[in-house]
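Single chain ahead, by itself, as structure tokens, in the form predicted alone.
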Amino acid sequence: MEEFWTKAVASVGAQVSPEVFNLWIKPLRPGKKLSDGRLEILCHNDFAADYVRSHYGTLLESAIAVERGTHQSLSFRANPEASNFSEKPSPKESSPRQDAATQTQTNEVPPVQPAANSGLMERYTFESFVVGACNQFAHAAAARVADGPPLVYNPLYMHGGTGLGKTHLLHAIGHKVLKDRPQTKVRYISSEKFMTLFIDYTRMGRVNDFKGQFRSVDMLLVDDIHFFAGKKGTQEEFFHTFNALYGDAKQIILTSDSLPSDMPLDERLRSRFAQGLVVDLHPPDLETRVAILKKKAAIEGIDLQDDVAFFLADAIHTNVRELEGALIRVFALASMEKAPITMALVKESLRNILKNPERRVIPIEEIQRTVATFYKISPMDLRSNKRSREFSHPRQIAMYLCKKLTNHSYPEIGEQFGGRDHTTVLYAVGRVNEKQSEDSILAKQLQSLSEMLSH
């Protein structure tokens, strides 16, 4: 059993992200075979058992079937006493899909002392960065640049919205370079600070001193380059700085909130920014947000339960900065009240954040009525135990819309659908999410319903 289980888990690991593997798949253990022929899969708590069953149960069954040559039904249950679940992962352990660029992540973040005058922030390292599908390409490119020389991507240009990890990767590159090659002259600066220094040195008649600061470095890291928009003099100076460094084969890494072609900058700058490697970062998916919270908690030495992490990750999905800010509020309240981090404490600490005044409050009953009318059934049918597709499909749609358009939790939604368990709602939301990407008719129906409910 252990042999086929190991192979099956490896197979699943090759099909999911490293965060999903480490958070949900790796902790699982095979249990005993039940009287009805199902194989027990042991999870560290009830929440994990529900989540893995609904999201990865089919994937695990398929992987086991391939290894055993026959279908094997699974039963997921909590077994918190199992010693394996309390073990911290080894820094060398990773999912089968992790390459050398992502294997540096651990729960322990080694302290890094930035070199004098580098401008680097201590906490932003590769070890503290969580990799997911949203940022995997940018992370790999940043790691490759940090591993240099020779120059492979020059400049490296990373763009994306606020709080998605651009600044983190920028500092991480600098830390890695100084750790591996301490003699390297690395300089980090925000574009706003670059402009302020340029103005100050110009006013004092020391422009050559300013130029010497930036044209003598081996690696220049410039954050938020879009700030140069409308600053003609600063753009001109940076253009010459860029050319001087590029001509001397020095590495340049830039971040911005948009593509080079979309920025209102001098065409000469836009073309130079685009001549290297341009990579983007997207908002993190649910699994990555959970992984970020768990890692942040581990760094702080705090035990963050899965249900709490899932609730926070589900409630705050705009960017990593807001997610970490919410977690800090939770930590602060728990510390002040000398109380454990429970769901009640989390909701209390974030009660103002979780309210969205710009979004119309849509009652679950209104969603049920709208969906029922759309599919020509009654709202009572959605709350009933009728299981034919005529009723189960609209019911799943309604549950999905309740989660998307309201701030209600999974248990609260389930209660409004005939007292159903939260795992039923979890499954329905996941199922609709999965199907709409491949079913254009369903996607249009969801869009129509959302528009009807939002007006």
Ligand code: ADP
Second form
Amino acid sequence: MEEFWTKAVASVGAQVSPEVFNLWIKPLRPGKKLSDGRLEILCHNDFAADYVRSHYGTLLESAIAVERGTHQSLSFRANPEASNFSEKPSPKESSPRQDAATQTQTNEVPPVQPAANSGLMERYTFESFVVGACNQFAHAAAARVADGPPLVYNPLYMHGGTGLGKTHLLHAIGHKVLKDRPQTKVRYISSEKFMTLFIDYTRMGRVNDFKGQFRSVDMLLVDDIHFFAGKKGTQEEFFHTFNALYGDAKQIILTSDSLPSDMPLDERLRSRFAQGLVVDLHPPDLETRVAILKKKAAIEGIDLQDDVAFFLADAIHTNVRELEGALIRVFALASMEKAPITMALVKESLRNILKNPERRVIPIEEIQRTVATFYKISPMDLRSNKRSREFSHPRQIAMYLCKKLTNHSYPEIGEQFGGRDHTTVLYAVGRVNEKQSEDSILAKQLQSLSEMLSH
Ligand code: ADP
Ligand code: MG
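To test you: the structure above is the form predicted alone. What is the structure of the form predicted in complex with adenosine-5'-diphosphate?
First the chain shown before, then all remaining chains and molecules of the complex.
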């Protein structure tokens, strides 16, 4: 059974993410066969037993069935001696019993290569990134950091609006490092994932395992750290991770939608972030948009004529993600109709966007950014608790526009404004509606904001 178990675990490992594997699957141990024929699987604690049973029980059973050729029901339960095999500070210091337990597994399960554990997305490389005036500085800094030690910019902090290439550059750095120096331990993680992992590991009583996996890397890439705003516990944990890596001269690269000084974070973190190099990304100009379209088409092996590329680039100027979305729709239509990509086809495929600009899906972040720029404050101020009218007025406007221009619910909008209650959003929408009927200047401002956003 041990042998089947090891093989089954390895096959499950190939089907789930490295995070899921390390957190839930790897710690499982086969126990004894029960009188009813089920095989006992020992988990860290009751929480893990419940979670694995409901989320991965069937997957494990079918993996075993494939290996053994017959079905084997499993029974998940907390290991009474779980404390003996959790919270191991490092493999070297673990107890002999623990070593024996992991040995049987690590001998047979192929070791995970650093690259396999990095969390990097294949298509986001420097080669597929188009450099223009809008991102030149960020690109140069990213390329320098990817060249490796000596550390010149630590941390590198890249900020800018949504869909402008922050995540792309972050992955590109990781790929370059792994290509040039394959032994480097690179880890990409979104801030949201960092938080959920932290919570899960904490619940499992395995905080040290959590700490271990982030503090042992050579390069940490953390995406969208504005997400940490208002999340005290996670912020604290991230601060310690940051300090540990920084102290060991490991490279840290962060992205955010705001400047460090505008982030409602713990002062200690803010000043740490500003210690390195802070670079920003801007929306691309027409020329760069055309170059991006041509590159994406070339990657897909599709011929895109200049007039068509210009037409598309001119019609969509908000951000690169939108531009890419439009191009994908064009490709899809061309392939469905088995027709070449002509101006007529492009116009047909973009009909909805071009004719009904208000139908475009507008991200809440973009509304926040536009409103913040309009009122000369930062998007973070809109999500903060600051109460003075300077901030509360634009905040109400932004909430109102989110309700008017998107399909998001009141609670969803509240969540994006620093986790506010839905009644606050309801109130804001009501207030703005009232005010604009009395205040013609406000009505005009709302009109131009709506137009800016819908375009
Ligand atoms: P952000 O993280 O800033 O929101 P992303 O990095 O996810 O934006 O970029 C959105 C999409 O646009 C991705 O598919 C990315 O490949 C593409 N993109 C952004 N900037 C560029 C660029 N300069 N060259 C090529 N593709 C780009
Ligand atoms: Mg991103």
